[in-house]
Structure formats: C-alpha cells, structure tokens
Ligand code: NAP
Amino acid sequence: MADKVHDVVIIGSGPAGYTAGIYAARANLKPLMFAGAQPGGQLTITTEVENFPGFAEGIQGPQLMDEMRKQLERFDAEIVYDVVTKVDLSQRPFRMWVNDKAYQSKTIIISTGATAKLLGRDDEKQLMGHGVSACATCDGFFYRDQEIIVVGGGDSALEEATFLTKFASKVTIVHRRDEFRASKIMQDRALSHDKIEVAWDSVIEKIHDPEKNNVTGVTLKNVKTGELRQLPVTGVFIAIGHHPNTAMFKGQLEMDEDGYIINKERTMTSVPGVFAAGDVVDKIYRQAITAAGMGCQAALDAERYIEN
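Just the structure of that chain by itself now, the form predicted in complex with this ligand.
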C-alpha cells in the first residue's frame, strides 16, 4: 500500500474533472488526476463546440480539452494517464488501485462521465466509424447530400436528426414504438422539418454491408406487421441514450435506477468525502459548461470537507 495520502484524487478527465483539478490545485491541494480510458472525455470525439463561453469563434472539442489540460498543468497537479481499476470507499483514507498499484486519498472527486449506448449488433460494431456513428456532431459533416437514419426516440435522437438536416439530403428517424419519448418542442421541430421522415414501430434488421466495409443501406423491420423494407442510406446514427461510467462504484455509493450517482448534499455523494460531478450525476443537462460548473463546486466542497 502506498504511504502517501493525497488530499484530493480526481477520477476522470472531462470538463468536470479538469475544472475540479484547476480549482483544487489553486487551493494548494496538489490534486492527483487519473485521466481514464479516454483522456479529455466525450468532447474529444466532437468537432466544433460553439456554446462554451469564452470562445467567440467556437473551438474544436479536442482543442478545448487540450486547453483545459494545459491550464491544469500550469499548477501543482499530477495527471496519471491510466484507468483506475478498483476503489474501496469503506475505509479512510479511501483507497484506489491501478491494477496492482495502490493510492490513498482523503477525498475523491468522481468525474467519470457517461458513454453512448449502442444497439449491440455485430454489423453495427463492424461498421462503427465506417458509416455507423454514435456522434452526430462529430460525423454529420461527412454526410453532405446523402440519406441517413437516426435510431432512437428521445431528445438526443430528435436533436441529432434536426442537426443532421444541415448536411444530409434526407433523415429518417427509426423508432421502435409509435410515439416519441422526446419533449414536445423537439418533436415539433423535427416533425415539421421537410427533410425528416419517421419510420415508426421500426427496428434495424440488417445494416449493409460489412463485407464492403461501408454502409450501403439498411433493412428495417416493422415490429407490428413484420414487414421488411430497404432504405438506401449511407449513414446510421445511433442516438439511444447514454450510460454512466459507474460500474466500479456499484454497491459503494447510492445510485439511481439508471446507475447515475446520487449526490446527497451539494456535490457530496452518499459517502462523505466522496464527491461527484458532471455527466456521471447529470442526465438532464449533459453539457460541457454544466459539467465544468459542477467540477468547480465539487472541488470547493472537497476543500471545505478537508478543512473541517
């Protein structure tokens, strides 16, 4: 077991993690950050970010995360480019491991974010990055004047479908039921768009063609009638929600039915001294700026907890 006990360990390196790191470092807490499997988080797989204040002309997602990393590195902080494999929140100091290497800390800020859900089909996996995408903002640009589908019926699917009309010639929303889960305003916006159609009660039967290493079309199945039909699309966008990256904390922290961490008092979780910020707690806003704001709150809460 490592002898050193850190004041603050931050797990995850998206906007919440970096902001927590910057605040903790400026409070002289010498935070240790584990950057995780995807350093920089979800923004590293997006393109233009136009709604993060301070960048009048917009900024590329990867560059924004690079700036946050450099800002943290200006201060006394350590970043470990590794994945925490286990935590023990039952003892003080808290303990965590990267494989066999152990670390100890008085407080932990969890900012492990969320990951896009996929359908789990073989053809989806084979064609991911070759016509199948889980990120409209990253890949929409490649589908100029082409026909595409968006799978899902929630706010994400409708928002992405509407966004994709900027590029695509036609967007078909493929939804497994006969009504959307999305908010009324999103529905109105999508359904009134002349480039958007909906395939109700429909699921993907097949994505063509893994052998060509490209999407050349899809076969849809109507779940009520069993009828099959072909759509000549070149892009398949999956927008069926996200799941929080919380598996490691199951049984140790209180979570909701979807696995999102529940903060009990401001950003403090059900275990005093453990804080959580960003998409790992927030399934409503899920924005870089809201995650960053929460990261700031978590660092201030951790600082106060240590002082007391």
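Residue numbers count along the first chain shown, from 1. Rigid core (definition): largest C-alpha set, two forms, superposition within 1.5 Å. Keep in mind that this is a model prediction, so the values were computed, not measured. What changes on going to the form predicted on its own:
When the chain is split into two rigid parts to describe its motion between these two forms, residue 219 and residue 198 fall into the same part. Two rigid parts account for the change between these two forms, and C-alpha superpositions put the rotation of the smaller relative to the larger at 36 degrees.
With the form predicted in complex with this ligand already on screen, would you show the form predicted on its own?
No partner chains or extra molecules come along with it, only the chain itself.
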C-alpha cells in the first residue's frame, strides 16, 4: 500500500481534467493526474476546433490538448500516462490502483469523459475527422451548403439533424428501422423540415473514400429489400449516443440510468470529497469549453473541501 497521501488525484485528462489540474496545481495542491487510455480525450480524434475561445484562427484538437497539458506541467503537477483499474471510495483516504500499484488521496476529481458510440466500421475509423464526425455542434459549420447524412433514430440524432440544417443544403437521416425512437416533438420538428429527408430501414454499407482521405459519398443498404443506393454526401454524422466512462465507479457513486455520475452539490458527487467534471456528468452540452469550466469548478470545490 502506498504511504503517500495526495491532496488531489485527477482521474482522466481532456479539457475537464487538464483545467482541474491547472487550478489545483496553482492552489499548491500538487495534483497527481492519471491521463487514462486516451490522454486528451475525444478532442484528440477531432481536427479543427473553431469554437474554443482564444484561438481566432481555430486550432487542431490534438494541439489544443497538447497546449493544456504543457500548461499543467508548468505548475508542479505529476501526470501518469496510465489507466486507473480500480478505486475504493468506501474509506478515507480514498484508494486507487493502476494494476497492482496503489495510490491514496484526500480528494478525487473524476474527468473520465464519455465515449461516442460508433458503428465500428473500418472506413468510419479511417475517415474520422475527415468527413466523419460524432459532434454536430463541433463540426457542423464546415458543411455549409453541402449534403450530409446523420445516422441514428433517437432524440440526439434528430436534434443534430435539425441543428445541421443551419449549414447543410440537405440532411438525410439514415435509420435502420421504419420508425424513430425519438420523442414526438423532436420527430415533428425534423420530419416537417424542408431540408431533412429520411432513409428508412437503411444502414451504411460503405463510406467513400478512405483512399482520398475525405468523404465523397455513402452506399446505403435497405435492410428489408437488400437494395443498395448511392448518396453523394460530404459529411457523415454518427448520432447513436454516448456512454460515460464510469464502469469502475458503479456501485460506489450515484449515477443516472445511463451511467452518468450525478453531482449533488456543485461538482461534488454522492461521496463527499469525490468530485466529477465534464462529459462524465454532462450529457447535454458536451463541449470542450463547458468541460473546462466544470474542471475549474471541481478544483476550486476540492480546494475548499481540503481546507475545511
């Protein structure tokens, strides 16, 4: 068992984790961060970020995360590039393990994020950030006057499709069933829009063209008839939901039915001394700037908790 008891341990990086680290380090709390399986989080698989304040010309997602990491390292913070495999929140100090190595901390800030559910296709993976996206609010602006598709049938898919009509000339919703799961109000809004069409009973057979390193179209397959058809689109938005990265906290922290951590007071979870920030809590906004803001709040909350 580790003897040292840290003031603050941050589990997960990304905008929430890095910002929490910067604030905790500047408060002289010497935070220890476990960067996780994907240091920098979802922004490391995006390309241009144009809506993060302070970058008038935009900035590449991986570069933005790199700048946040460098800023954190300026302030006496330790980053461990590994994955926490187990936590014990039942006693104080809290305990966590990276494989067999144990660590202890007075407070924990959880910023493990959420992962967009994807189709699991090779062409989708190859073209992610080059015409394939899992975030309409992040990338919709790049598809002005272009034809695009949105894959999904729930509220998030219809909401993204409706949002994308602000930019795209035409949005086709591709849904594998013959009716949506979305709420009635979202269905009415999408189905009545003159820019939106629906490809019912359809799935993506192929995304073109990985060899050109950008999306030039898709082949759709009708699951009932087997018929194939081509759509000449330049953007593919996957909107089949997210899953929060909270598996190791199940049974220890209060969560909603989707597995998102529920904060009780500001950023404090159901266990006093454990705080959560970013997409692990937030299923509504899911933006880099809102995650960073919550990371700041979590660090300030942790500092006050330690002082008291």
